[in-house]
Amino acid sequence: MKIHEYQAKQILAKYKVPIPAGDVASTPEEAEAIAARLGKRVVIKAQVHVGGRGKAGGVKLAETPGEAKVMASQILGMNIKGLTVEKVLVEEAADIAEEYYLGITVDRAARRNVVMVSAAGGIDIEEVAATAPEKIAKLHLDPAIGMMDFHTRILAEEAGLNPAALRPASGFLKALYKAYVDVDASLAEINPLVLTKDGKLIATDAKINIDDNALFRQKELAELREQQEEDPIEAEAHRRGLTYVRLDGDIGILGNGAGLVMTTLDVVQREGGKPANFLDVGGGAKAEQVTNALDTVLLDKNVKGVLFNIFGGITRCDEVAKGILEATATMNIQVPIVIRLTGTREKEGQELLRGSNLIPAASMQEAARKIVDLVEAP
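Give just the one chain, in the form predicted in complex with ligand GDP, as a structure.
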């Protein structure tokens, strides 16, 4: 789950991380009042759940409260990567000498949290990671040991931070790590961590993502969830009671059982295809249930073909076949559908499908290959 910059900063502040003074505004007048109260040059920042706000024009400096009002009116209502700006953060602007990057996330392959530090922070960090990865110092932490002083020293030195920043940066890293662990974050970033012209370090941006699986014990944070961030098709699927996850490919995937569906995603991928979603139809095979699932998959206009992968255990294949036939008969489907049916009463199931425009496949590999071919060359 994503939270806003101002919310992430509130968390960091509890861990004594220095953040700029400021407040959130929903109207230009509120922004003006906050700027007047701060009495300094301010920065106005769009609060949306995406990065790259700076490049999108969602971060602006204002010298006076009047200017803050104008900037806020420009940023409020702005559309950034599909999200509407409803709030802005108005805070004291920092006089930037250098911009650093600090980040912590999970490295699944290493089964460790990885801490990253770079002296080349700011809006181009993604490019640095892609073109000059040696500029990002990385260290994997043993969860039983956590972040020790020597870790932070190694990282700060390897990253080549300004000598004046080494000691305070160490404090930032330890606080960031503590916050990361305490709130069950999957990502915690300060970018940029600013070294000001008068030699102070301050977190001018903060990003924290919370692990969804930990929300049951992060009740206070769970309340920060917002409708807008949810993918509209995922939201609709959840309203329909389906276990659906949207992906970015073009092959719709349906199967009965989470493990089978995950395997199907892997097999399609291995055959060179790109799955558009995960959808577990669950047990049972009523036409209504299949219609509901298939219709959801087809809400995604990127879908150019559908793969059904059914293993008949308690649910019999002939019942599933009947359900799929009934469902597709009532729907106007423009894309090819490949079906792999195996298990209890598979012969009867396959017999039922004969003569329909549903394309049968004998194995999961064959099904994947067929749908990949169909989608590639319609």
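Please supply the coordinates for the form predicted on its own, as a counterpart to the form predicted in complex with ligand GDP shown previously.
Next comes a single chain, given without company.
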């Protein structure tokens, strides 16, 4: 789950991270009032869940409250990468001497959190990683130890931070890690961390993504979710209690078990198809769940065919077959559906499907070939 910059800064402020004074505005008049209260040059920043705001014109400086009102009126209502700007952050503009990057995320290959520090902050860190990876210092953390003082010193020195910033940067890193762990984040960034001309460090931008799987224990943060900024089908799937991720293909994928679904995506891809989604109907899927899942997949108008890949362990194949038949009987389905059923009550499930318009397959590979051929057929 993504949260806005101002919300991420509010979290970091609880860990004593210095942030610019400011507030959020929904109208140009509110932006003007905030700028007047601050009494300094301000920056007006669009609050949307995407990067590249500055390049899109969503970040502007204002010298006076009147300018802040004008700049806010230009930014509010903007469309940035498909999202409408409904709020802006108005805060004191920093007197920048240098800009750094601090970040923590999950390195799934290493199965550890990785901390990254760079003296090349203020720009897209992915670009730095691609063109000048030597400018990013990285350190994988042992989860049993966490972030220690010597870790922060090593990172800051390897990144080439200004000597005057080494000691205070250590405090920022420890606070960022503490916040990252406490809120169950999958990503926490300060970019840029600004060294001002008078030698102070301040977090002028922040980004925190919360692990969706931890929202059950992060109830306050869960309330910050803004469904209008999510993919509408993913948002509907979440409301229905489904594990669904929308992709950019045209073959709907349904399976039971995350591993099986991911394998199905790979097999369809190898056969030349493009999966439209990931959808795990769960380990004990009943007919009602399957009907609900199929309906969700078909909300995507790009879907030209559907592949069911069901292994009956806890799940009974005949229950899945009932669900598919119920769905196809009540829905106006205009796309082919290929079904692979194997495992518990497999024969009963296949018998239920006999005589229907549903297309059986004996193996996952056969099912993938059939649905790809059907989708690509003229």
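Here the rigid core means the biggest group of C-alpha atoms that line up within 1.5 Å when the two forms are laid on top of each other. Positions refer to the first chain, counted from 1. The structure displayed is predicted, hence computed values, not measured ones.
Here G257 counts as shifted, since its C-alpha moves by at least 2 Å between the two forms after the core is aligned.
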